[in-house]
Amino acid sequence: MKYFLLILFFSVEASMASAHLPGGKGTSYDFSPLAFSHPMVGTPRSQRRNFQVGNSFFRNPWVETPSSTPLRDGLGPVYNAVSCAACHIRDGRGPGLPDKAGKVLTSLLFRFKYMKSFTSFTDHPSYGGQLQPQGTSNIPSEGEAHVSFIDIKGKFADGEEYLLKKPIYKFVKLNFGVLDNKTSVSPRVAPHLVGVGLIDSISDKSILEYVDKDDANKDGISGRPNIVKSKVNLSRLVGRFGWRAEKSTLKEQNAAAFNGDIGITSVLNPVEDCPAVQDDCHSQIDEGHVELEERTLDRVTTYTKFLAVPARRNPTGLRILNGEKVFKKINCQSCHRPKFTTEFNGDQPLLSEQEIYPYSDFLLHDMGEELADVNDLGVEFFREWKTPPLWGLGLVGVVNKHQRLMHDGRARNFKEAILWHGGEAKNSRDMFINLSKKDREDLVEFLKDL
């Protein structure tokens, strides 16, 4: 009985400790305004160097070409931002909206898709993949985007009411003619950064044991894959970077932000985002010319590779054991799954068989009409967002000093979060207005823990 109570304990001690180091042995400690910026403890000499290096291609602006810095330089013709740090503020997570009616904020993109046909879909003709709000010298920008509000007023069941703040969007100073019915726009906000070297390190098989395409096991989820064959790993199929997902690798993800972003071109993404209407765009274009050096993506990777994940501060609270209970009776960890062991890497032990807990399965799911892209043209795909990781949620009151959620930041809270939630995720949010006010507030102080 006694050795039975033994194996009990340390097995209790080792799932809590499990717990309480999301980020596996590379968890950081630091819960300061500097949480999301730290390289994963016991970050080897050799990648620290790297890591510094690409913190300072990172962090600081992207200047215009010709420069007397042309490792930095290349921003434009078109762009959204002058560094990846503008949007992603001390490795943190944009608010992209404002508090108030007005323009929309630097780390909130608009991606933009074009009906040829029902099911053809490509970039927009005039303003391409996206919308660029700035331009460099002499060339003008695509546009800008600025939002109002709708109130939508509730109630929980016990009579406590809630309002939720809809986002209109409104495109503006169009330079290159209107956006019509057959443009699907899209809202993306900068996501915070940590644990992305950890997600680049789950194997497509251990993603691909959660798809439930069909909805087998009916009930309500039916989380499916990303399928996009990777430039840099061809073993890699499913893709886990991006709000779709869209990306499969860490280093194209960052490839793609550079190029989509600040309008900086590599071997991976060799073609500035200019339509053939925007002739003052073309005009700048040095075709052939890569202006981001392979060996400088790479630093910027091992970068955002090697931050680290923060430790919880309190698992084994009262309240917080009790709203991770009520997380798991409203059935979040259907999508948000808790936990994933990364894939054996012999050159990366940090990243190597990691028991690691981001909360989400990485799968696409139909979250419903109210957050559907804008004008989502009837389209499936436009309704559906991957399950976006916890990890660290908690954490960005303190590092950029807000607490917008969702793709876009319509939500000010985890509260609203949650009550965004529709399409599969509509019985789980049925279920949260349905709890005590007690449970309601525990569930987000999990939350705030993770």
Given for the second form:
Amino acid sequence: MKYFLLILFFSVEASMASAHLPGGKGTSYDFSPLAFSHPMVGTPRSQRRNFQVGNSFFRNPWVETPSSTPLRDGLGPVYNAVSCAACHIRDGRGPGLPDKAGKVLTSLLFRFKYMKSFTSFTDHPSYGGQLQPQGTSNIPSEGEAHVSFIDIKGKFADGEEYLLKKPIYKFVKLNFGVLDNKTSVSPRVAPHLVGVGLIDSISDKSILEYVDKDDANKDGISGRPNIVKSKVNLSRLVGRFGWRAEKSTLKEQNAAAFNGDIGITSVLNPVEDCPAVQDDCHSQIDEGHVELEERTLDRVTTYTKFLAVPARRNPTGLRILNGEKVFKKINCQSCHRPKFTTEFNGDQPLLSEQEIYPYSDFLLHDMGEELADVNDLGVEFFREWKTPPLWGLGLVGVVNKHQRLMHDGRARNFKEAILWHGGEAKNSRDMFINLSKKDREDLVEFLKDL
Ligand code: HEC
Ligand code: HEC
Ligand SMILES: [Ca+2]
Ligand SMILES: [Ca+2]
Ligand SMILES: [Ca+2]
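Right, the form predicted alone is done, so what does the form predicted together with heme C (HEC) look like?
Shown next: the complete complex, the earlier chain at its head.
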């Protein structure tokens, strides 16, 4: 009897150790509305100062040039928001969509791809890579995005009804002509930023292990890497940041955000997003000069790199354990891979060889037509999305006071997020619909504990 208890004790302990520490050694233990804003436990003193300075550049507004604060000017000519924190609210997620039809919120941005031929896409000739709804003094903004919703009704196998709200986007006050039907529109909401330094520390090789491009094992799930060359790490090729894994390093993701979202140029992104047809904006391009000091970009990158992943709150709760079983049973983990080990990094013990639990494979999957990017006429262009990490999602409700999920925030809670899954995830979604109410709810309890 004693022997039996001992084994039980050890196995519970072993599973607790890993489940408790999704972000490795640096996992944090604050579950308040500031849960996403802490440096990893054990962040060295030398980095704490950079973390704090980086934090102020993340949070405080950028201003127009010329100004009395040259370290933080250069806003625009066109932009989405005046600070990183305006979208990544408390380092968490933006709501993106309003509850009723109307103007979309700041934290939702729109990327454009313009079809030049059947196989080649470029930035939009008049609007560039992204819609900026704001302009500085005397510079016209590009336009505004509005949303309306179409109801999609359905039923679980046990008869319980659900109602999804499908967003339809419309652009108004467009200052440089209509978006024609060659333009693919990709809505993206600001995700929460916990653990991005750990994601930056996963080797390409670890991600490539899960690639199954042609679905060789016939489980209906393929998954391919988004190959993107990095300018800062020449051996890095696998994209992993953003909803479509379009950036392969944290520093490049951050530099692109400065450039596209705030209008701040840097050595990595030296040109303002002002296509030639935007005369006033274009005339402000100063090619000989970049606005962001390299040191500031590095500090903001240090800030994001050390943002801690909060611990699980109750990983051994009975309902949560059942939910975890259901998660495996209905194949959620075929894309939302629980575990990775980060690569060796002699300089940063907190990022080095850490066993982490992001619940993602960082690969692109066909997610079905309902989630696809479309043009003005609703014709589909791209339907692949990166599996997003699930860690920290259970605290979005506490930090951001909403539980909107998916790439544009269309899901109002976890249940809806699963119901929006299609394409390669259709089997999992159908199995979810067929679960008993208790298993469905336990699965959600598990997700809320991540
Ligand atoms: C207008 C809103 C907005 C602003 C301002 C903004 N972001 Fe983002 N951020 C986003 C969106 C949307 C994404 C997803 C991008 C995509 O899918 O391409 C994102 C993604 C990211 C990611 C990748 C997260 C992941 O896990 O994939 C990082 C890191 C990031 N932003 C950092 C920053 C920093 C640093 C700043 C300030 C320089 C900033 N962001 C400003 C909206 C914003
Ligand atoms: C084929 C791969 C795949 C499978 C299987 C899959 N997912 Fe996903 N999941 C994704 C992708 C890709 C997205 C992002 C789609 C989007 O935003 O449009 C996503 C998004 C999510 C989100 C929202 C994340 C966020 O940051 O907003 C949750 C929650 C989620 N999945 C849970 C589940 C659960 C639970 C299951 C099992 C029922 C499951 N997923 C099965 C690929 C998958
Ligand atoms: Ca600028
Ligand atoms: Ca633009
Ligand atoms: Ca497969």
